[in-house]
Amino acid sequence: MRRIAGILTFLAALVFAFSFVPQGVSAKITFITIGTGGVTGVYYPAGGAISRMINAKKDIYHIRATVESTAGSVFNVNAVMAGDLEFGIVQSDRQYQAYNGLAEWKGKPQKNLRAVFALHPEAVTLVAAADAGIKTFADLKGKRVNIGNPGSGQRQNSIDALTINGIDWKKDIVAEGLKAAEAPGMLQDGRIDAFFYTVGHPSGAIKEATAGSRKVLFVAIPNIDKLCQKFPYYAPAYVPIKFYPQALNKEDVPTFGVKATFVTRADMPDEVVYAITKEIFENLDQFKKLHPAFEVLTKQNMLEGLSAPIHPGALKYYKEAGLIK
């Protein structure tokens, strides 16, 4: 009997070192991916920049994040739903219309969806090769014309734009769905004749687009106040020309815009959205230093356009920092 005893004691004091954790060491690490875009748009940087501010102090938050390339805001939204993404980056606009069951989630609230904080304003670029004829945007009935790829939240925001104008996008044009990244080198190459991109400027795509020898202009958006009241997650914004030197437009072009948003769902962890949170708004100043579009940030611009509920985490630190009471 006492053998026996001493066995199981062994065994105990075996179970015990193996289990102790010393101080210091980490604990279990939580592996989180983030949707964005296409690698010439703003989502995919600004994923890049939330994930590497998060893995530069994975000892304290024992988070590991990674960054997919994914087909933008639509796809984001349903994989984040899914469990197939943990966070992604969504348009306002579609933030909104998947809470609330509209476009392509008509009938089918995404009532689990959940908002943790918004990112840079995104105008709706239209880019028009010169020699295809487009001063305006009346011009582009009867044109080849990249609306957007479908499961991009772009798409919308095009056939928004063309509506309000009295413009049918199945009828009046050449509707194309290629996806952002495609277009610029189409447009250069003759194969379309103009090209919609909702994004954050200074773009990637845009400055390709601008480059080639085929001169290019952005093209003004009309009938803008009408857009927005019907739409009130869309709002006035403008092409900062000063991005741009080689596009023929010597002034700032007028449009409209909406926000990028990061979204996660009801079920992630508090602590993970938390410190996800925490680490960006406390280091606001060296995130915005990442990308040039993401100068405009303040805390405070960074609770607008959310029309999901906040996550929890998310609530937790803006009322610790009193940001909402």
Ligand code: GLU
Given for the second form:
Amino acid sequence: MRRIAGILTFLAALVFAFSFVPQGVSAKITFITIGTGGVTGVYYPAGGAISRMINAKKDIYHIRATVESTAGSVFNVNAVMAGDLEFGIVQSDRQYQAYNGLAEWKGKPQKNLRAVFALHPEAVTLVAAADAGIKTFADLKGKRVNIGNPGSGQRQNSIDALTINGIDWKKDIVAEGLKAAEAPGMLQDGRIDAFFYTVGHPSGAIKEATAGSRKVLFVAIPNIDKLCQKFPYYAPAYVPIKFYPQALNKEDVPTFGVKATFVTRADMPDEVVYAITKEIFENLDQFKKLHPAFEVLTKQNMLEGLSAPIHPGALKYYKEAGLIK
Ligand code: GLU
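Mind pulling up the form predicted in complex with ligand GLU next to the form predicted alone we just looked at?
After this comes the whole thing, all chains and molecules, with the earlier chain placed first.
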């Protein structure tokens, strides 16, 4: 009898204890992973900045964010669409192509892709070794050039830049498909003569490429007007030389560029997308301090370069904040 009473008391205590579990503990946590790029790019720290701000408010949002280093934009679109990643950072031109079924997605429009906001501008950056005899774009002919790995955003940008300037990437150069994080080391080791990287500035990869013993320069890309006319998702841009004092150039270098954008898919819960959007927009000054490439961000320009429909969770915030009518 005493034993049964003991067990009953214990069970009662158990029920009592569980009825007092604080709300924050019992609330369901949503885990999200953000696809970025190579660790020496800007997507990786950008994803880290978004995660840090969201995770700091886990008691309010119940979201736990992590970042993944990936092959880049094209990989991120595909992984988000396949449900392997919840969010991704993607070049604005790639967002346009994916949603409209162009380039890698020819005949396969990604209609469930959703835009959340735009981030920093990215410049198509062509870095060449001075001792390879590359001074102008035309000098690339016959050289070993990294145009970017399949899965990256930059690969198509390199091909467009070469093609508009009459260089056939399959015949006129020795094209390599290395990941951006590997290219600076390969350039310094003399294994390639030049590489393209579509990236925000400053970036760790470009610092690494310019800081070695092999002297390097940025090469201007000609025919930008023609290129931007043909592909409306490109805009004139330049490589800001102030971040790379060891490069041989003395002035900013003209090129073209796109924007980094934050994307998800249509079935992502509205409250998750709303929380992330609100957190970043309401604390934009704090967010901008997390990477120097974010210096130019404004609430207005973070709504530019979005070609997929804006996710309803983000749209709810933009309407509330009066940023979109
Ligand atoms: N723009 C590059 C890509 O889409 C990534 C740049 C970065 O990682 O900052 O692949």
